[in-house]
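Just one chain is shown here, as structure tokens, and it is the form predicted alone.
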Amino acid sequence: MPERTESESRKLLGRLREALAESSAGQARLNRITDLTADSMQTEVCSIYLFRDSETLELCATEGLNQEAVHQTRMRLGEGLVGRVARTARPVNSANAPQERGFRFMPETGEEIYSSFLGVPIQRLGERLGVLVVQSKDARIYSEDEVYALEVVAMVLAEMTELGAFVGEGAALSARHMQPVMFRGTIGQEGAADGNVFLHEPRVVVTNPIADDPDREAVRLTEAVENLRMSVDEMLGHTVTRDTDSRQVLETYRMFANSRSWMRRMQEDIASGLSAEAAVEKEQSLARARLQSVPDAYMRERLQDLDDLSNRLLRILTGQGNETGAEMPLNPILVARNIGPGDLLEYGRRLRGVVLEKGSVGSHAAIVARALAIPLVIHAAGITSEALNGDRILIDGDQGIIHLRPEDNVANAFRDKILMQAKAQERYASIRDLPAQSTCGTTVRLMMNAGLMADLPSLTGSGAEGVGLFRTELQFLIRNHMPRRGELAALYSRVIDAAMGRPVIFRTLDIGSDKVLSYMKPQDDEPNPALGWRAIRVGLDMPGVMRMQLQALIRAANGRPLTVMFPFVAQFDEFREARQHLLDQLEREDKLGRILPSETRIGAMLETPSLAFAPKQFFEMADFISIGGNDLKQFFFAADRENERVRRRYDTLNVSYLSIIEHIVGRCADTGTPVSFCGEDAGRPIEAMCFAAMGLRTLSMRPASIGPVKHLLRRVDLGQVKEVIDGVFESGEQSARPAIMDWLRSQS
């Protein structure tokens, strides 16, 4: 960049701070922003556009329209040029504006003697938060240094705004993270908390956007990424050479953290008058407007980790890291972009609940969630600019809901609403030890899902007769390298000791999909993972680790019962090769002297419609069945259940659903082989009680559900249950859910 240009941006910015440092209401320094710019621009016209709410622009100051126009012209994102560079996060500059595709005219400003227009993003770290424009009588193209120089500007907007400096009596801005906000997720796990923000990652706040003297902002900036270059290199040489996955992510860390344009890009614009954190932060975002407008796969990630690597170094200029002293307050609900499950494991039972702006409702942090038995909200766009340490935060995780900052009336209704969980959960405990018993007669075993030691305090309090799912995969997700057999072998024998008698499956390792190894390599050729290779696939191609597994399992019984369930059987064949994999180790074992299980039985997960059309030969061989009801329904309705747009409008209780369960009771009644139903279906009253009506006779869930679910069917006479579902079944309704809901009201 020329010199002379640099000198101009640093003035102009000079300039801009001594307006900024004024103690004048918010709009007195938007209105003299426009000023100062317009005249450093030399251009008839500057204005600034901001969001009123996440889809309209409100034209908030100007220099050259018409002031009347002011806080009166407003636009939809995309509505006219302005609107195009909200959406787009991208520039707009022509010498003839009303003759571009999408202009909008807008009479009230006077806009229209006014021929060239250039118009930037203002925003910070991907987040819009408006335009700024200038134009001109003379058709002309603004040059790259002016188009630069208006960026910088913007990215001062940006900061200011973020530090709250447009805020004020007629100030054009509400004050940021003050104001009452509501965001829609995607429920992970049920339940609702009352509790405080505590960021996983509290945001770096860059106080001082303009720098003094550009020369030490040079130095401070080649210190920090030399720092920054050296923990690389730390981090690299501590990286076990087996460990590919971790040395890939690394090399390319250390490739973005050597780039010469990347390094240059911030010098110029400390050059122009940014500070070096501001510099940092303006190609960060930058990157993450490139990054929500890229589609291949691979670009992403690598912008991905260039915006993880411009995190480390802003935290080594600002020194605001990750311990930044900022205290746990009391009933803390973690908030996050994403987090690995070994982190929030380290937080524990401390944590009232989770939101995530990113995720998956079969994720690590999700399974995890489900073992704390915390609630947990993900897809919470944008929460983690806007929350901050302490803020008061409802979670809603029934609904989805998260309520920042809420209003009162909204946090008295929302109290009302845990109280009446809390009188529910008393009355639950004052049936735990009495048996899931319809007034018919039938009793309905129930156990619960587990995957922690933490889980299994949660056998007596909850009533559980068992532990239906024990997943053995968590002990794998939280290290980086593959667990020995030994560790295993202990904490296997430590889940038996703490059921104390009661029984527990152990589901052999179900990886792949979305929950992946970070030292095991992904699978990148496969497009749709959920039905790619995974679980028993994994272990059928991987025999080493299948072996390692069933011995730690075999030796963990030490001559007690040991129940095995193989995920994700597809056909015969594979529980037959799997089947035959534990019968070999128990032989093994033998011969080696070791003590085998009192009692081994093998059973397999039906999670595939294909295994419910399995031979006979399947049923009589398997020692029992449990019906994985999360995977079988999205692969029945060929529904991905990560996916909003479509997971919703199948039902449960649909009657080809209810069709394909009574099925498989069925022929498991054929041949005597046991048949339970696993998932987060077992877990809802209404659902557990038509399974029950259908003719199973154990359910699997999360611990908070057992009393829930004992208190409905305690009530009901499952024989009517399922003579209503009979008569769905013969009337041609799609569901059943509706009749059942009639016939339950009528009981009460």
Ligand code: PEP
Second form
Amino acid sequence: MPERTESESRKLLGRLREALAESSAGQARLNRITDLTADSMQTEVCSIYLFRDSETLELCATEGLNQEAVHQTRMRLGEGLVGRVARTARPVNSANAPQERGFRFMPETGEEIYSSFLGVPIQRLGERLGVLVVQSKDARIYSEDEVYALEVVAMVLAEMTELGAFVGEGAALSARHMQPVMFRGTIGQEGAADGNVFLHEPRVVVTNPIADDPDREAVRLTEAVENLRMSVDEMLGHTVTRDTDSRQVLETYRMFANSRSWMRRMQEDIASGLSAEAAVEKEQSLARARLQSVPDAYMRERLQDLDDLSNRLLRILTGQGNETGAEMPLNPILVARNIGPGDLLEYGRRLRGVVLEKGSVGSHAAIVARALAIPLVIHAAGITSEALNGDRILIDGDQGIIHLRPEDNVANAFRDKILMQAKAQERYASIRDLPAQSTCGTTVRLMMNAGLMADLPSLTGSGAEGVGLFRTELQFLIRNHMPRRGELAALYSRVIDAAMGRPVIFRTLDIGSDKVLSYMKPQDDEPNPALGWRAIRVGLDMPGVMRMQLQALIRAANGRPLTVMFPFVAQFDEFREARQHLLDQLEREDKLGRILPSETRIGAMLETPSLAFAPKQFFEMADFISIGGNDLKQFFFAADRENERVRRRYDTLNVSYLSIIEHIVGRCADTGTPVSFCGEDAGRPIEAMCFAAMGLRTLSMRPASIGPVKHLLRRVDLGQVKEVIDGVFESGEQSARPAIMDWLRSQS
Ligand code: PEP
Ligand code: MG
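The block above covers the form predicted alone; next, return the form predicted in complex with the named molecule.
Below is the whole assembly, all chains and molecules, this chain first.
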């Protein structure tokens, strides 16, 4: 077979384009492609295998093999040479296929007479769609040019598959993006939502994979890359010098944008007949395939940067993107790879739910989703490539499950679930103004956690008796610069206004660990940030910021009561020092003639086991203690709260953990120090009930949990709950949960 030239490749693509433009049915188009490719490449056989489901490939069209085998011959992923191409996403090029390891003979196809075999993957942006194969009788290795030419045809096939070109009567394929798909992710925020996909970054659709004027395409590509370089330089110009992470990403962008080899490969793709968009996508697909097999995390990140850059380039070329903006559908459910807290806040309460491919339970976006009380599922791998704007989508935030384009029976069952939840909400609303009083007469104060202005409307709606934890760092996290004192004072003042006389506990800046401010980072990367320079440690080491925040709080109170607590206190001295800062600021503000708070209460968060064993004088000095169970639990069990592998390993109702809660309650009782619990567990009804049984009388939780927690507390006798727990302490069981659940069942 002669060496192929670029113009031959282009000729083939030209013929393919004509064939695809004919308004024939899907199967006829597939047949035409095998026919033209075999002819152009002068091989006896050309076949297309496509995925039936994620594990099975099916022969869907062939030129040269027995026609009866079409839609009959199937193989599993990894089986035979075709299966190997599909699994590895790499070409297989063999002069003597039957001798190859793993070769599988398919008698119905009549392929035994063909010696040489070349198979290339059909893939789009890392998504496997099938395998394209040529075979011939003479034993030979296909040249690099031929491999390349076949890859270009595979690329066009992938694009056309995406556009639904092979769907129709007698077709092998059901259209992509039309079938129901279920995703299993991680719970970010409970709740259920039924709505329509709204892509944060709409998927770019390439409608013109083949072009007839390579010169024009080359110019389009050059202009677009130039445009891209300029925008990267501009972004670099705007990046704060200290924000090393963003700079690093942008520097990598710049490196890729200026990469000659990247540009050269895309120019070659164009010369062989692809459009500029298809050339970008072809290189992007190859990079994604590499991404999946690179073991080194640093390299994976760099390839990810290239992927992001390719997306930007595609948006420039196609003019598609958020700016050109798909309309927000009715009941929008945001689907994104990841999203920053600022962007999410901007969408705000218009969203019915959020689904992310990345993110973490403690991420800022998750915190915002919680504040907005919208169901959130994270780690939904691959959803941004599957979902299209406007697709129906159901989120089950209670189980971390998503149904995309659901079948009717799934949608109906889901509707029942939403109805049940609505009924429960009605029940909670009916007890909103009643106390959380158990049947034995104990009353528990239920407060809410907040941190954003978006939280405040919940103060009235939820029936919270006040704000038990106001996370002030969220205001710092959603900005890219340090907020000014006046700005903060105004904001805190609005929070106190909204509380209308109910208490608000402001927690001073709790940054570090997972909450990193781009403009205030430790100089060196910390090997173990959760155990590192965070919260009060930063405050005491950089007192300027702490003083500024304390002044803002005093000014916000402006004659009203002020309650402040310091986060992550690990020993008495830290609390004493921080408290002294507040006392000093009160004195300073007084000297400046400002109105002081009518009363100032100063408390500490107990988030490390060490503080539970602090000297008695600590408990005497603190006006109140709040148990930060999220951190306390991670340090008590030495299990990272952000690590999916371990974070659920230890039950909150583990007897050891309940013992330390009881111990803290006891220490506070000795000195008459009020104590509350404000970690996430306070919002889980069973956990809240057990904490109340251990003696806690104030719980602070996300607003949506107040109804369910109150509902349960009002139905139980806490004395009996305590008896069950005491029984478990005696029994040697590890967790009180099974016994508690049995007891609850016996009550209904
Ligand atoms: C906690 O640790 O329980 C807590 C309330 O603080 P955060 O979740 O903000 O670390
Ligand atoms: Mg904490």
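Numbering follows the first chain given and starts at 1. Bear in mind that the values here come from a model prediction, so they are computed numbers and not experimental data. Take the two forms, superpose them, and find the largest set of C-alpha atoms that agree within 1.5 Å; that set is the rigid core.
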Exceeds or equals 2 Å, Cα of G64 between these two forms, core fit: yes
Superposed on the rigid core, does the Cα of I431 end up 2 angstroms or more away between these two forms? no
